[in-house]
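The chain below stands alone, shown as structure tokens; this is the form predicted alone.
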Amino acid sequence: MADTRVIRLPTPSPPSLSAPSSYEPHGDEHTPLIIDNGSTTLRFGFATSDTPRTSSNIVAKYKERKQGRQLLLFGDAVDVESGAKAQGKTPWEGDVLLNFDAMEHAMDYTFIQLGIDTPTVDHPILMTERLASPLHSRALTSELMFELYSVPSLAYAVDAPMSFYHNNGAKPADGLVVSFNTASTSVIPMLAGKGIMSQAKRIPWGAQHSAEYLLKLIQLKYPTFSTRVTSAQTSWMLHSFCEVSPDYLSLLRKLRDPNQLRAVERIVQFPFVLPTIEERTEEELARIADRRREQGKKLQELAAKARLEKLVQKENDVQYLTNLKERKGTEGKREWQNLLQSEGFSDDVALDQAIKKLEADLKRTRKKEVEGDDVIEEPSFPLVDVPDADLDEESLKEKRKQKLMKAGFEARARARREKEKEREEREADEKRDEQDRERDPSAWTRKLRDEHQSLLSRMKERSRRKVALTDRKSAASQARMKNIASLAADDRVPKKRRKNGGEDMFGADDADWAIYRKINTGAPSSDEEDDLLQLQTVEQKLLMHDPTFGDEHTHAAMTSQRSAFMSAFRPQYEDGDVEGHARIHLSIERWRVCEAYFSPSMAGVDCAGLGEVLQNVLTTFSMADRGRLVNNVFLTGAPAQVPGLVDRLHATLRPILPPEMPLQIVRAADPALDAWRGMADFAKTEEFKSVGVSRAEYEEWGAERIRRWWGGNWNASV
């Protein structure tokens, strides 16, 4: 049965593009045009139509390479050539109009598409520009629209205010807007009707920077994902599966259970290609699978032999140095110094502390060896004892043979007599444990709970230094690249060997290796292997012997719910299941994107959340206006279509208000259309006439001057 929760990446259509409009009904009436350039969509129109015609506001020179021919693609087009999508540029850039190319090219569209073939524009023209829009931007618009296309007045609206107009049928109301675009969240206070932009507020997070967000959480999450996730995928994304929560704390104390999680995951399915598999006969796996058969039988016996002669040489390793430190007594005290530093220790301690590290790795190797085996008679080695010059080539070749049989057979029967004495001690251990829990039981649990905490900690402290490592500022890995530098620095052929033609010898000695497991964080480490099996003959001794310990309190219980809730948030996919490899869970990341209106700090941007920005526009009115503000709390902009948005805002607002004050939140009826269909409502009405600037008056007083008015900005305002 197929998994419901998993939704394929849509197959994106083909762009429709529309023929231009009938510009006759419009040519001799001066109809206001509308413009509402936003940073995604461009939306324009004759304010007597209903429905504006729409376009992405995106430009695009590109060269068609089968006649060579330079293309400019506006809009949608931009999307029917492949090469051209990454030469787009828009006008704006983040939240201020910069790229006033673009914007021309934009505004050639508008008019084509609009039918208008004149030479100029003869219609006065109602135009959207940002909260605080900088005067720079403004001025080049104006001298845009005045010098290029020599339109009749142009005057500017905020677009919050003009869909809070349209949805309160072109009545004086009051409110709290809050607007929702593409680079920025805007509040605006409106009170009888009028904009007070004096206490405005903006927050530099939208709808971009939350699919920028989304996209950098996918790839932290997925870093080697097969497939590369586009800026538009992401967004449609963002707006199919994430949400807000009333309480974002409390969603991820819930979803903490991994069960929780899996129930609230959307998985997308990219395109994936099946690969081509190879068939075979079965004589021909039979012959695959006999001849790996022949090549593991080789492997370990290659092994077995290395290890064999690993275990005789570090025997006699530690032969030799314990006969070096007995030396210590027939010895003076310079010529012992000597001694030392010719065989390379600096004093006494370092040469115990050597041969303590052997004896502890030579017990683990005959531990290792003797596992398994089973007692066997000595065999005989009949031409050991033969002197060499009594035999023959051959003859010296089974010598050297029976040598190493020899050698080995009395390692093993070391490492058994080894083991046995191992077992005495243990048995003996084991013996006094017990006595110890009888005599007095709440002080031996004392005592293994602090051993069991140890050795816990010890493995936590382990696995946050190879964390560590892996940052290169940390402490740790800097300790790391000393040690690397002085390895390279480190002269371990004196000079008139090197001269003479020595050898760096290197790696001949297992010790040298210690340095290796402590560089390489990827090394198997002994202590880690020793640590896990204390650990568990601990918790046993514990879920035998002290009730409050339970199987939850182990080391595996805590593992493995750790090591579910890793599952649950990024399910692994065996290696040949290529449909699973192009999947993305989407889990938490659905909740932790929007939240980032709240906490805009969770995403690196350092300013104040959408919910206090709110809070200090409210304490700059008066308690009765603040009434008037909360009673109806408007949400505009394409991005407040996102659901529990509404939920949340009443859950931010209502612990800051008196409970006897009214609270009352509702959306625009069409979020991402309303602001043009109220700018046409506007330029229907008489009052639209004297907040336009006229030719004349742009001639006066400058492009930066505009007329103030209750839906427009105040900045360089008449």
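Predicted, not measured: the structure shown is a model, and the values here were computed from it. Positions refer to the first chain, counted from 1. Throughout, rigid core stands for the largest set of C-alpha atoms superposing within 1.5 Å between the two forms. What changes on going to the form predicted in complex with the partner chain:
In the core-superposed comparison between these two forms, the C-alpha atom of residue 429 has shifted by at least 2 angstroms. For residue 408, a C-alpha deviation of 2 angstroms or more is recorded between these two forms after rigid-core alignment. Here residue 442 counts as shifted, since its C-alpha moves by at least 2 Å between these two forms after the core is aligned.
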The other form holds:
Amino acid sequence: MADTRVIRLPTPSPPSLSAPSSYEPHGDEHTPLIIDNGSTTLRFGFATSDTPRTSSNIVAKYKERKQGRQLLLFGDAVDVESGAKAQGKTPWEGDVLLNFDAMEHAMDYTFIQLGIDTPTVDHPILMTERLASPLHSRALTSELMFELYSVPSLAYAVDAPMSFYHNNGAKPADGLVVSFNTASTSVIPMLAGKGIMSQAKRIPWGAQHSAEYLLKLIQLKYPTFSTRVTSAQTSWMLHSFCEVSPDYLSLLRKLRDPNQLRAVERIVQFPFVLPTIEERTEEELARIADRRREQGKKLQELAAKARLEKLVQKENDVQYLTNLKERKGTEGKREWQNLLQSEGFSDDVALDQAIKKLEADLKRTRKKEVEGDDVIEEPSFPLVDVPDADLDEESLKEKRKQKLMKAGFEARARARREKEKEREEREADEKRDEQDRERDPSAWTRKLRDEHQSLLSRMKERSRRKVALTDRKSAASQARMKNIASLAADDRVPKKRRKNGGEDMFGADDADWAIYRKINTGAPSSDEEDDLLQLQTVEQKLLMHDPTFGDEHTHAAMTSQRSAFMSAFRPQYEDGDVEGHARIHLSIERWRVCEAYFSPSMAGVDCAGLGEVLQNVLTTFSMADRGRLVNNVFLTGAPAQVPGLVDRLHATLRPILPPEMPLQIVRAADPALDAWRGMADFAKTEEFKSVGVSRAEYEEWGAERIRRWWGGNWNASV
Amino acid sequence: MPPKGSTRKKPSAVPSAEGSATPQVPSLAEQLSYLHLARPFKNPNYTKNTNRRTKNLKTVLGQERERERQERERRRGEKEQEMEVDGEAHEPTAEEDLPSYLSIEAPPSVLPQKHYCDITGLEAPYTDPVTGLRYHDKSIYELIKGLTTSAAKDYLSARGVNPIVK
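Given the form predicted alone, corresponding form predicted in complex with the partner chain:
Now the complete complex, all chains and molecules, led by this one.
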């Protein structure tokens, strides 16, 4: 199906070289430097620019194999070298900043890109940190900045309130900020422009988890997919296709219908390689056939030559031995014996036997060449009929040999005759069948159909019995246990018979042993195979002669039937369809993945969903405050761009609030970059100077303490 | 704007005696690499404590927990002391509980969880007793019956249920 819905994976474009900007404008200005240190992307720039420079937050220190050079790559550049991608390290591990070597390299990159060439970084810095960041992370970042780069002052902000600040015209406002990050989703209430961090809550489910969930669902749906789906491709699929549905349950009910399912599915076409069929032309085929024939002929010639040689050899041998025998007459007895010994014969008789064998061989081969290959001659057994007493020792041996040969010969003849008889019988059956069919077709088809049905029911019965046997409590397995117990019991024979001297007569009658077939569940019985063969022949006949019996009635078709829903959910492509096999169909997964924000237990994370958390946070405030918060629900963070989120939150929050309370949900103007912009706005105000930690304060307090302000964390703050 | 490569040391030119004339063009990766770029802003006197291993997430969180516990105990100790000293009920200082990374985590859900089919994602009123998978209707049940145990375990792990069978 040449679908317009089939979407190919995008080919990645190589990263471009970005030159470092010139440092001139900021030379001695002490312009604040804003760094939004995110789990996925690093955004940095001076406070005076409108947009930050962005780069994904991966560092790779890699030794290139071809030239043996050490490379240090950052961000999108890591994609250039595939080996580097495997060794890429991020400073963040999920939600927590842990890897400081990587952090150092990232900071180096930012400062190099900004073109700083002074001996210290002489700008006040405003950096982001995670909501309620662990003190270890903060301590190490502070240490890095102050000791290694000697910055004059450092302030920490939480990204979401800064985005809120930017979107509300850079003045204090009320609102409930929902921040969607890579590895977590947080809810932060803001009253009078101040972040109430003690009532903030964090859900450990973010865009990274969503991507992993999508990948897992795809792997479960397509366990034998030919290519490996990378996480970059999964993120692309997540961004392009996944949405939040405003009412998940009604959506599910709608999608029970296979047609609806097909209407919403998206098909992603992965790159595939067509198998190269070597098309040999006619001439090539003819040439190959000729070559093969010639080789065959050559072999035949060689074989004939070899046979001829052997024949000649044998004739020579016979001649030689007969000569030898003739010499017997001329030599003396002892010399004759010595001669024989030297030739390898123990005595006269052995010599005679050898001559006789060689002559018989020669005769046979000569006859073969004359007559052709299979000559079935009736071997004669003269000695068999002669009674034993008349024969001497040697002839007795001969007689025994001949008896064996005769028995073998007769057995083979008998087997041949029986086979012929069977064949004749079968032909007679078929002929009778044909006559029946021609005489009365409907009756014949009815008979066959009955047979078909009975075979099917027998097979079904057998499979049902097998399933029942696995269940310990079913009647079939209890009956089996009873049989086993009775077989193994000490008192098998009823008392009466034993008194009269009866013994256990099990096994006298051959049918007794059939009980072991019933008990032994493991062995596949030959009955099933016989049934299957018979079924096949019956079906063949029906297919040929009965117009109403189609392919769909055959046993094979019925067992492999899939419901209409499953074929819409996971369409099967034929075996040769390489293109089809490299496709992924996403239908229910498009909403299922994002639904996990609202109920993470779907994906195994034991946590409340976004709706419940919002409810919990709101209940900790008074009604008046709640009104102020709900009037401005603000969504920020790059994953907040998923479609359908606003409607869903509306549907979640509206029922839990009093009807007259106005509810407004707003998404940030630019969810990914607004946090940086908010920080840039803030850095231009006077207040900025008072929220940072200066160098002196750092040395006095240590790395963990910060100043408490409206946009920063509260832990270990003054 | 001078390209980044210009601040690097030029790759040594092949001596003409060997005959190969083309100088090596730095590959894209090399151009993007900033290993050899000057970093004047770094403080050469600061040596990072290289003995310190990068702590992993578990230890960091453990440290946080320890710290929180100590804080709480310290505060409780202070409160008790104050009560002893004053001998009268002291208003507990309206000290907001300082949020830490762990305290801010959302609690487990108390709402009843909806069952979703493990295979398709639709609603799942039924559960297979043998594997524990939830399914939507009988055609999917036929599919489940045909799954191997490892495939069934994979489906369960997507839901977060990890049955450990000895």
